[in-house]
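Here we start with a single chain on its own, the form predicted alone, put down as structure tokens.
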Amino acid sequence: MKKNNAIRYKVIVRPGGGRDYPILIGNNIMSSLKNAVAGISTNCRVLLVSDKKVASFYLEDARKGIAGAGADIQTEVLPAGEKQKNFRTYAKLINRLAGMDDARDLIVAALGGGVVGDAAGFAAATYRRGIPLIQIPTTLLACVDSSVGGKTAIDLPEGKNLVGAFHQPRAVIVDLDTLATLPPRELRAGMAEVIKYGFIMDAKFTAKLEKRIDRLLGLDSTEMAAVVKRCCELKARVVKADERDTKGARAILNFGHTFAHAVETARGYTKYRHGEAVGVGMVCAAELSERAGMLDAGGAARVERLVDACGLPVKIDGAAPGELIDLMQRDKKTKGGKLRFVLLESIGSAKLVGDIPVRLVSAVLKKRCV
């Protein structure tokens, strides 16, 4: 990608109850992090937590981003991978705050993909009931999904995400330049979450999508840059109507969900990426939403072949089905010991639907389980 040294476009979240934020997106704009920290504040010391494979890249220019704000800066550099978001980071991550604290203010900014988001935004949301976070997502997928809208949390054996909460950032940082340096496996799972938003909220991005998903995959920079910023649009339009999640409105962007996190914790968070899992999540919520009769047919077809343009699983290996609806039984939109999926009603509309015939969903697992 073409560094052009350039904000390129400016998102505003805004939450219903909370304070406005900026989204920045552009190429090359980690010197942005010295405004981010200085509207926080002018006194402050920050602790910037990244994890190996982003830190070899990217520490040095997020740390001269945030020096220019004057700040007094500490790293920790945590291992890579989904098994991080655990209560072994956290305290880590809690202990080296409560080394760091004193008269100054302290900022949490969180450089990398969503695990090290979600874990440092969760000691972020807990130290001291709360301090500033700001989110400097390097991977597709935190770029337009979990930087943004305030969800953090930390994983248990029992499932994923279960411990958490809402803690919005004040900034999110997002330099388009770091997807170079994603492995191809990397970006394509991000584009899992880019295609959600299609699905379940914007039909005319999602026929865009299908005709540009290799421009995409060729990281073309208008083209992202583009895309970003729509994903980042739909995404405020959902926190800014639920965020908390108490409305349903927000239930839409589970998507898929439901099905990945029942096989991301089946196969023990290593044989999938979460967008992957998500992939074929909502390959088998799009066919569960035909089998509800709620979407029309061919719908979980087009479903499927946009998933699959992207390079993402469209069958779920080594898990099995019965497996796989034990795990749902434990998911958080799981109510009254009744499965609830978000389904399609069509390309481009969602919602929540509750009390879903476990024989509909075991004969998707059927199907989609080899």
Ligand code: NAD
Given for the second form:
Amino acid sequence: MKKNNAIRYKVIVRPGGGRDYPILIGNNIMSSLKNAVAGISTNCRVLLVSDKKVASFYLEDARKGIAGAGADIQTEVLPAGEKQKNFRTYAKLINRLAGMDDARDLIVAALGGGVVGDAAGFAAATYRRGIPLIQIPTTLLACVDSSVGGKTAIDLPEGKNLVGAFHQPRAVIVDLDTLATLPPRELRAGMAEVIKYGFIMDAKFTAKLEKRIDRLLGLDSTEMAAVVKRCCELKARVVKADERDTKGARAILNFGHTFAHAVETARGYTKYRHGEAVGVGMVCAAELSERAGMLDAGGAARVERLVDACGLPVKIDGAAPGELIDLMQRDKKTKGGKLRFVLLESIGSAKLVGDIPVRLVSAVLKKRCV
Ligand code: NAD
Ligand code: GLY
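Given the form predicted alone above, I would also like to look at the protein as it appears in the form predicted in complex with the named molecule.
All chains and molecules follow, beginning with the one already shown.
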């Protein structure tokens, strides 16, 4: 990816209550960390949290960017992977913060994918009932989704993200150059969340993605910057409308996720990356939308084509329809055993629908499970 040291876009997230914050999107922009930190405090200590893989590429760049603000910087480098989003990691981060706590302000900076962002974010959300957080996402998923909107969490053995808090960051620095080292499978997994925004909120964006998906997968920097910006604008719109996920507006971001969670659970979280499960989950949800009479014929085929073009699965391997339906009915988000799905009304418009007949879900899964 070409280095041009430029902020290409600035998107403002407006969750209300004077907590507006910028998302800066560009290439080679770790130096922007200086102003992000100085805008919070000129007399501070920063705990820069990352994972081993990401740190090997970008810790020094991030450290240099922050150092420009004259901050005292300490680092905590975690092992990589979802397993780290646990109480031990949380306790480790909290202990580090307590050990750094003096007369200066404390800031957490999370450099990495959604795992680092969620765990470090949860530590920032809870230490002293909340200290400033800067997100520096380095996966596509984190750039367009997890770093924006304030959801932070760790996992329990009983389920993912069960202990968490809403805590909006003070700034999000999206340095797109970091995506150059992302394994192709992670890039494709992140693409699931990108195309999801089009399906649920923006038909024109979907049409654009349909034409340019190859350029995006090839990390064309102009395309990628514009696409990440659009996703962040759409997420910012949802967060403004329903920050706490209580009004139904934020729920549409779960398009494909009811199927995806069942698929991930059935396969023990090993076979599929989350984005891959979301890919096939969106295909299932679109077909269900057609069968429920909400989406015109042809809509589901369009969803399937774009998911497939991203290199994401469109079939479910190694899980039976009955098993998946059972898992969906036991999902913590299911109300009273009634199946609820985010369904499409058209490409670009979605809504949460309760009480979908099991026979429709079963028909979709029979076609998709191989
Ligand atoms: P991740 O953080 O595990 O990153 C995936 C892998 O890519 C890791 O091995 C990581 O070390 C590596 N990596 C990251 N950036 C890299 C880079 N630039 N170059 C090379 N390797 C790199 O996974 P993820 O997909 O980013 O995030 C998944 C997590 O996000 C899940 O825990 C999920 O629950 C959470 N999530 C949170 C929200 C939210 O709103 N808070 C939304 C969606 C997902
Ligand atoms: N990723 C779902 C949300 O932010 O609500």
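Nothing here was measured: the structure is a model prediction, and the numbers come from that model. Numbering follows the first chain given and starts at 1.
Asker: Considering the two rigid parts that describe the motion between the two forms, does residue 267 sit in the same part as residue 236?
Answerer: They fall in different rigid parts.
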